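Starting off, we have a lone chain in the form predicted alone, written out as structure tokens.
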Amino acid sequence: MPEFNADNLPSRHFINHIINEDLKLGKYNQKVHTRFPPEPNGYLHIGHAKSICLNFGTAQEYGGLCNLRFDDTNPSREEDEFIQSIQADVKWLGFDWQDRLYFASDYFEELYQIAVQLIKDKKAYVCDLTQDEMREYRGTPTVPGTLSPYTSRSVEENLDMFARMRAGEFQDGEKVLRLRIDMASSNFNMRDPVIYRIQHSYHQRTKNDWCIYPMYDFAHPLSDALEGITHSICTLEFENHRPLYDWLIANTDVPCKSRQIEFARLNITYTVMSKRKLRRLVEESFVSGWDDPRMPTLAGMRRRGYTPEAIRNFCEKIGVAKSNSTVEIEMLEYCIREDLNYAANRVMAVLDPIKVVLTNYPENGETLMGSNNPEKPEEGQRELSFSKELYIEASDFMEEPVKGFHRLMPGGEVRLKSAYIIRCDEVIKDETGKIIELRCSYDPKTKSGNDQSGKKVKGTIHWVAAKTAIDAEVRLYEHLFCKENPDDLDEGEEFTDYLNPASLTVIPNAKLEAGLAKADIGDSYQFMRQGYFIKDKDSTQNKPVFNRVVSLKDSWGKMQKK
């Protein structure tokens, strides 16, 4: 850490204030060491991004360190796929744990020996009560709990029972190890909590070495202490667990007296953040997988086309608070647009094509030039193939225009982006009355960049040349849920009842400008007047697939400017 200067410490939020006070008092040798401790039982979501940015970001602010530690204490729900995906997500967000990758399983022997010492100190005992019996003995918020009849076991008997639990002599659920704290505590977490349970499950790292596993509330604080974590930053639901965290730190011989600090978790409208619910969406095939672009997982957002810069900016904008609240999803979308508006080059794509024939245009066509990105002039221009036959959006033509419609209409004129002004002369329909073609004429004196006509038109529309256009599948995404808070349910309702049937619309044969044939997987573009899009991994050599990242509409940004 840089040389300590009490007058030059960050003070953006209350966590800074707590850490600053610790540093001024000389705690932790004026060092800051944090950690991000995910459970490898699913993919990370946007809520985890806030925690990642806060833990790694806090360490960076103070010139300290941040560990990545997997809480792998429940092998029945954990998979290597999740471990690999979590590491990829943290790196994608731009953070590096360097050589500090740890697992709670690294400490299984040390945690076991700490438990043994607690038994010797008469602070832990083996209990045979069933889960239902423990729940009954625990009491109610207004009625103190009752001591387990097994608290009378001697130290020797408890040590023998615990050793036999480890040796595999008992079945799952037959016995547990509990702390001896206070059955009359107003905090249920202090009413003799379970710290070890029997679970005959194969562990991906320790194999079959263990059949007893520490509970999260035991393994977490002690892992922090063993790693020298100074400030254990976690979400608000662990506030009631802090007395137990502090009790374990105070009653065990550990090298660091870590301090737990809670902050408000991230909630976003039209989104669920429960890993259990996200797992259900995947396992019951409501979505195509953990990286479905509609999912709030970081893998899904990455595939959708969200950028790490935008997500970090979002986390910065929402700030760090002590009380829970819900952020509008439009704010996240604003951050995505803000980043892609600068980063993404402009191209033309027609999603609902209608053919335009320029009756007075030469057969051979020409090459025009279009700006790649007006926000970045250094990106220069690209070549656009222009020809006699074009495609425009069907919505850019109206046979009987309504008031205020300034695009193409019979007898009306409109400018083609980076090209010419055209006039609609004739509408061709099929036998059902459907419009299949527009016959138009162009004015050669109105070439974009060299307009000599003096004409002024109110509308400009995008287009692609029919001769060189490529076919593509385009996927339009909306919110996964149609209810603002899908966790707020009435009796008998399921959160899946509010899945949005319009969350995915597939356009099988959109027409894209020819240059997009060279796009790589993951390349992002602004489809003019359509939104931001990214090339998806489902693309084939013959047919690319593009996901809409976000539309161009920005209600949240407009609200902030009022």
The other form holds:
Amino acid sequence: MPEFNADNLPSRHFINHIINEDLKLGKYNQKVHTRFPPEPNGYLHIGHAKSICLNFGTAQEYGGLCNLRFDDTNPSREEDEFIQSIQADVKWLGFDWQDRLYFASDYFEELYQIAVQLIKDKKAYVCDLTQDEMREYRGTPTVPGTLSPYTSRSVEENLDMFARMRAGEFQDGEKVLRLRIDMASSNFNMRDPVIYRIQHSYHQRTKNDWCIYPMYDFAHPLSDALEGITHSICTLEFENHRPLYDWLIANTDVPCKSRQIEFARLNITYTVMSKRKLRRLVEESFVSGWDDPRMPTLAGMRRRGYTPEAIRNFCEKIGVAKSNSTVEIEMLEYCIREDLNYAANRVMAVLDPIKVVLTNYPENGETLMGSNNPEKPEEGQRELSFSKELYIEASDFMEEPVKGFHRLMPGGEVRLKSAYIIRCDEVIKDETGKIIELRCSYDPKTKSGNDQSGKKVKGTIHWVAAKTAIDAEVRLYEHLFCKENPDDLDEGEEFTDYLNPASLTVIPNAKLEAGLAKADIGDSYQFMRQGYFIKDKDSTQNKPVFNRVVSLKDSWGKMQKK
RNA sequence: UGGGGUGUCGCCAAGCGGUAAGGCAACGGACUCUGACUCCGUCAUUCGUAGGUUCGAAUCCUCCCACCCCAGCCA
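Could you please show the structure of the form predicted together with the RNA, as a counterpart to the form predicted alone just displayed?
Below is the entire complex, every chain and molecule, led by the chain shown above.
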């Protein structure tokens, strides 16, 4: 009995269509089994998240399984740090491989035996050509390659040579094992591809057991088959490798006819996604590390304040297809706002303070109440300390207001959120003409929640009581690059030329409402009228640090720009 | 001047011969003690181009154009 309802299969994208077709044809025993196969040579980024969501998500929706498999076939560039971080990131994203954590290196012995069988079948041979020679023999797109002189070696000699390669009798690069396919193929991957190379290096899992390592093209399809992977989902650049993938599945004795399906990798505006470039940003200290909140790495985004829900939702929204595409970063920002609007409690924080003195307010302050989250009444209310001296945002006052400005101005009134309506009576400046204080009066009849004045004001602004406010460092983040596509470069340019100098603005002494003293690292809030912020791990006992996840939408700011 | 792919609204993306979904962005407007949120409305007579088949084409055929990938003992 099929475990699926043929009339009720998911069909959001072409991969669903392919799988549905396979299921209807009764392939793979009606099972779907995928895998996420990172190489442990860097941190996972949002592009990997797309692949993770696709692989684990597809398995989930078909009631199948998804393995986590490290593609650790090149010991010279892989590190344990990445094996740890990758697992942490996949878990954080919300996926579970249960007990199916695998390594391509787990299969080294089996892969070796398969290679031996290929030699016996006269489908593989040891080749002594140097790299340069091999390049020449390979030919060009229009010129077929020429056969390696070493294809004439006997099975016995090949077997012996391959065994001696394994035994460490040769230097790095001295010999390789190649498949004997078709030197005239228009697909370079079929022109007798190398499947084993000699590399005398320490492998973090197999230690010094091996000095020959299988190539991706050999290890990947066979690992898939050995694990019973039905649908091997990878990115577009492997499309040219599919004939080789299929060749290996067809020419070896493996338990599963795994099938490779390619989709377009994710690109996002104003950032870069290649591991090489991200590594450079880290190694050359353009950012503070792999988890710098400006990085598109999952570690960076986590620290920035992105939630797994928002990222998963983003991956769902962008869809899956085969055309190269670049998603606008606004889509990502929309997803985190959507999540945090509901999830984050409201709080008041003044980033660029200007002092306000309420001349007619008593010396003793009072405690007011404010809603924690209008989207979630069940979150209740919090206490707000109010007093004669306050801070408001400098940008919420204009001595000579422009048209359309409806915040505080001389002689004008605004409401202080959750408090009173105040009027600005006097502007105090220092000798340089800089505004240092606003003398205002409050209207006691306008108390929030109990307004008996009937007054209507256009603007409501946030504030913080001077006496009880706590100081904090606030880090405002913007796009890492100031160019929409930092990969699109003219002659002589480098992508680092386009790093955004304003990608991080540090505000050393912002004023936060007192209640924020109890925030834990990782807690996120909406700083009302400004954006979403998360308490960073750099916080100390005396000085909390908050990262801006993303600003609120700002239609006033937009209107002003015009 | 080889091979493999892709071209549907500013950005993603459905569509699979029956007459262009949806999301983001944008733009109007309503609401608002967050110029936020929410809500309402506008936003492809047209599917890279040109032909053809058909009663009917984004969907089928042909030519052309543009872009991406491939000559690692990387993945």
